[in-house]
Every structure is written in structure tokens, then in C-alpha cells.
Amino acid sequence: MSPPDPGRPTPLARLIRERIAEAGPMPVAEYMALCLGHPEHGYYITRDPLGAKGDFVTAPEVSQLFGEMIGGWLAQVWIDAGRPQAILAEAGPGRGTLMADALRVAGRLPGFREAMALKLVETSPVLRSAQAAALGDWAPHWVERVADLPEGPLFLVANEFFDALPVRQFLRLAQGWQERVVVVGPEGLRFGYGPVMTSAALETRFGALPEGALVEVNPDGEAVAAEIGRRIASFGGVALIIDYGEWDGTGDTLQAVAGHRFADPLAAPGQADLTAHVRFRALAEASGLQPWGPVTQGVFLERLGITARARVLARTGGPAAAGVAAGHRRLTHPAEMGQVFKVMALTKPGAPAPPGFASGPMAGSME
């Protein structure tokens, strides 16, 4: 998929800009939203965004090696967890590639099919008919929202989900705090600054900061992140993220990518993706329950196995071979996807860690 072009508003664009003209200003997180979200222009609501011919690639999609070790984890920590009748769910589920293959292999337990109810978190029609089509032995059942997922122990798996959650960005001055928002300029949408503000949240959050600092909130990850948490904490399960970003930290990380390339944020509403990094630490926080991590993507890989795997896939030799070897790469090496992308699990307090997060055997290891 080609770049949209910049010099050609999108239709959403011109929504955009008619919504500022009526109402001021707009946050960067409602433009996050309507960019993502827009029922009839968003990004994620019209097309398929991933693969050579999207606009860009997940872990699933490089190799079957990243659902292998996500099916063989999810194996483990439902053995630990007693073999409960359970909700088995994904957050952002993508093509449905991750599941399938992780399926692939936690389906070779004894058991598992028959206690997990597999549900799909959802918004995109276009992507809930490609999860049909790999995931349809299973029955999925869709939902709109983590809250919409029925109570029950809870194993959850959210891939680069958190990330395209709208944030909020904030700019630290002397006297105070303003907030990021879009604006229109004689060349078309750019970024201004809200009026100057307070915010005790803001300062206990964040701390001192120097002048010219901006911080990002996520609000809507944070709330699924609390509902995640109550769940868990009420009926068991863990949670799965793993996403790009770090434990804390500040700055600007909002970013558009259109074409496998960077793009500007506000070149082309609507057509290309959005994303902002994580902050681990607010989601923990607001789950309210045990954080194990984050650990980097490639240290939890290896931690569950992945090169044994890899080494047995790449016995066939010729190109499948190189093909394993270079997925392998790509999903652990530190100049490539295993650093920047970080994994945590959420548990209730004083369990057990979960496997990649502390040396031991795993029950799905595929060597």
C-alpha cells in the first residue's frame, strides 16, 4: 500500500476540520480516536493494515514462531492455574494470526479446547472477517470491548493493542500545565497548545519536570486496564501485553506510519496508522495487580524457547530454513524487534511468576 498522498485532503480531514471550526480546538487523543476509530473513515474500520501489501507488519506475521511460544505460554499458566473453565481472549486480535497458531499448540493439551470460550476484542469489520477464517474451528465470539467479554477466570492476550489507545499529551511549564491539541493553519491541520492549567493528577503522576517537558496519559488504556484487573483479582487468569514502549518515562512518542514508512501524524487523517508507546507502569498500576516485567521481547522468547523451536523448524534446510532463521532474527535480536518491544504479565498478587518472567520448564515447549 502506497503513502497517502499529503496534498490531497481525506474526507476525514475535512470532518476534522469542521469539527475544530464548531468547537475549538481538538485534544490530540479525540484526534487519535476519530483517526482510528471513525466509524465511516477510520483507519482501522476500512482496511486490512497489516503484511507487505498493509502498512505494516506484528510479530504474528513475521513468523509462526511468536504465536508457537504465546500457545505454549498460555498452555503453562492455565496448567498452573488449576485447568479452570475459562475465557481464552485477544485484545486486537489483528488476522487472527497470533491466535492460530498459539492455538496450534496449547490445543494439544488435553482439556484445553474443552474449557477455554475463545473471544475476540474487535472493532473492525474488515479484520473480524479474516479472524473468522483462521480462527473458525474454534467458534470465536466478538465483542466491542474488554468490558464486554463475560466474567469468568480470564486469560488474556493483548499484542500491540495498548498502543493505538488515544493519549493525551500535556507540555510542563513553569506555572503549570497545557494540553496538545490540533489545530488549523494556513497550511491545513497542525499542533497547537491549550490554555495554561493546574493539574494535582498531573504532578503527582509525573513529578518534577523540567520546563518543556511533555508527558502522555492513555485514559482508555488505563480503564481497560482496570477492568482487566478487576476481573482477574475477582474469578483468576493472567494477562499478556506485550507492546513497544517502556516502564515509565516521558516525551513525545506519537507517530504515524503509512507504507512501512513514517509518516506526519496529521498529513493524512484516517490513512495511516497511530500509534503512541506504552508506559507500562500506568497500566500496572491501574490493573491493580501483579506486574511481572516488562522483560524485552527477545529475552522472553528465549526464555520460552524459541531457538530450540526455530532449530527444529529449520531442519528441513533451503529456503524454509532461511526463512525460520530470519523470522528468529527479527523477533529477538536487540537491533531489530526483541528490544523494543516489551513484555508484562499481569497476575493477582502473590502468585507465581508466570513463565518468560523466571527460569523453569515449560509444559508447551515444542523442541
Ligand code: SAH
The other form holds:
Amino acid sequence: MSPPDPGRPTPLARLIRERIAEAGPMPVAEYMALCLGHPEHGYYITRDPLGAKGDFVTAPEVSQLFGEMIGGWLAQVWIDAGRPQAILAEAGPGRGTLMADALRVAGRLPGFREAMALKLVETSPVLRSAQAAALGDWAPHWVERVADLPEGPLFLVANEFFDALPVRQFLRLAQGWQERVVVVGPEGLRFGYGPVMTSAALETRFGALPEGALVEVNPDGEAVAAEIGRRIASFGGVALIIDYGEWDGTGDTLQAVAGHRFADPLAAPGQADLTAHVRFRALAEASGLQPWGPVTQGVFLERLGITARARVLARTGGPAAAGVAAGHRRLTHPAEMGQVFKVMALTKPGAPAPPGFASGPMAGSME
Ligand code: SAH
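Let me have the form predicted together with S-adenosyl-L-homocysteine (SAH) next, following on from the form predicted alone.
Up next: the whole complex, starting with the chain shown before.
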């Protein structure tokens, strides 16, 4: 995808300006939701951001090692759960690569294929067709939202899904809070702040923060986590959430990426990816489940045996061997994806630690 031309407003920019002219300043979450999901011009609706000419690369697209480790993990948690008939779901499956690599491994386990109904939570028509091509053998079904999944034991994976859900941003003042909004300035869209307001919910969560602090809330992400929590608490199963972010944290993390570079989030609405860091604590609390980790992706993959698998793959020769060492490094090295990305599992309270997790969160610190 060629980088957007900063000089010309995108079709979505024109539409957003009109909306602001009519309805007033637009909260950041609404802006982000339109940029990513507008039915005609939304970033994920119009393109495959992960393809050969895409804007960014995710862990499963780096190396098959990633999905294979998740496949081994899924096989183990399914055995530990007593091999139930269950729903195997992925939220935001991208090109279907993670699940295809995972199922190549887990599918070797007798009974796994018969027990699992594969469900993909995806809004993008472009990516749904990529997923159909990658996963056709598994006869997947698609749903729009986690809430639309059938009821039953749930084994759910989400890699770089929660970071794509819109965040609201609030600025802490001595006398209350201001929501960060998008307004129209003389040179196009720019950020501003809405009126000062009071909020019991924000006070409870962030009241100890000093004046000037900026906080982010991910209401859709918390609703998804609550839905996952309700299902796992009622029917059993486990969720595995992988994303960049922290257990807790404050500050503006809204970022745009286009053509593998950081971009101005307001420059080309609908033509750059927009994300925000995931605050794992908020998701864990919304789910009501027992959190495990977060551990760093590098540590998690090492514990699952990625190095041994990489050695085997490298020895086999052929196409699978090429780039194994580079892929292993990219996924696990602290200076690459190994440290920024975190992995959290959610289980019923009292369940044993899933593979790769030694303990629950130590208030605010990483294992
Ligand atoms: N997990 C994949 C793709 C990450 S990109 C990978 O690791 O490669 C984010 C994914 O979430 C895409 O598949 C995107 O279409 C999907 N997505 C974004 N917002 C969504 C929403 N609100 N509901 C469902 N899927 C969404």
C-alpha cells in the first residue's frame, strides 16, 4: 500500500469534517472507530493490511513458529480441560495464518478436530476471504462479534485484536476530567479537549493520578472481555490474549502506521492503521476471570519450546528452513517483538496455570 498523500484529505477526512461541523467535536474513540471500521472507507474494510504490500507485519506473518507454539498450547489446554466438545475461536484472525499453523499442530492430536468447532470473529470482508482460503479444510464459521459465538466451552485466541478497538482518552484536571476529541482547525483535523466534567467511574479507577495525566479506556475491549469471562465462567475453557501494552499504564498511546512507518493519526483517516496499547489489567478485571501473566512474548514462546522447534525446522532444509533463525529472533528477542508484546491467559478462578504461565499478575509488574 503506498503511503497516503498528506496533502489531500481522504474521503473519510471529508466525511469526518462534515460530521464535526454538524455535531461538534468528535471523541477520539469515535474517530478511531470510523477510521478502522467505516462501512465504506474504513481501514480494515477496504484492504488487507497484512498482505505483500501491506502496512505492518504481525507475529504469525513473521514465522510459522508462532502459530505452531499456539497450536501446541491449545492442544495442551484442551487435554487439561478433559477434551471437551468446544468452540475454538479466534478474534481478529487476520489472514488466518496463526490458526492454520496452530491447527497443523493441534490437529494431529486424536479427537481434537472432531471436538472443535472453529469460529472466526471478523468484521473485514477482505480478511474473511483470506481466512477462508487459509482455513477452508476446517470448515470455519464467521461471526461479527464475540457475543455472537454459540454458547459452550470456549478456547479463544486473540493476537493484535484488542489494540484495534477504539479507546476513549481523558485528561485529569484538578476539578474533573476532559475527554480528548478531534476538531477541525485551520489546517485540517487536530486534537482538542471537550468540556470539563465529573465522572465517578473515572474517579474510582484513576482518581489517584496527578493533574495532567492522560488515561485511556477501551469500552469495546472491556465488553468483549466481559463476554469471554461470562462464557468461560459458565462453560469452561481459556482465553489467550497477545498484544502490545502493559498490565496498567497511563499516557497517550494512540498510534498510526502506514507503509511500515509511524504516521500522524489525523493525517489520512481510513488509510493508516490506528491502534492503542492494551491495558491488560482492565481486560482481566472486566472478564472477572483469573489472569495468568502477562508474561513477555519472548518468555512465553521460550517456555513453550520455540527454540527446540526452530532447531528442528532449520535442520529439515527446504523452504521451511529459510529464515527460521531470523524469525525466531524477531519473535523472541527483547529488542524486537519479544518484550513489547505480552501474553495473558484467562481461566476460571482456581484453575491450574496454563502452559507458559508460572503465576498470576504481581500488581503492576511483569513476571
Ligand atoms: N490476528 C491477526 C490480525 C491482526 S490485525 C494477526 O496477528 O496477523 C486485527 C484483526 O482484527 C484483523 O483481522 C481485523 O480485521 C480484525 N478486527 C479489527 N476490528 C475488529 C472488530 N471490531 N471486530 C472484529 N474484528 C476486528
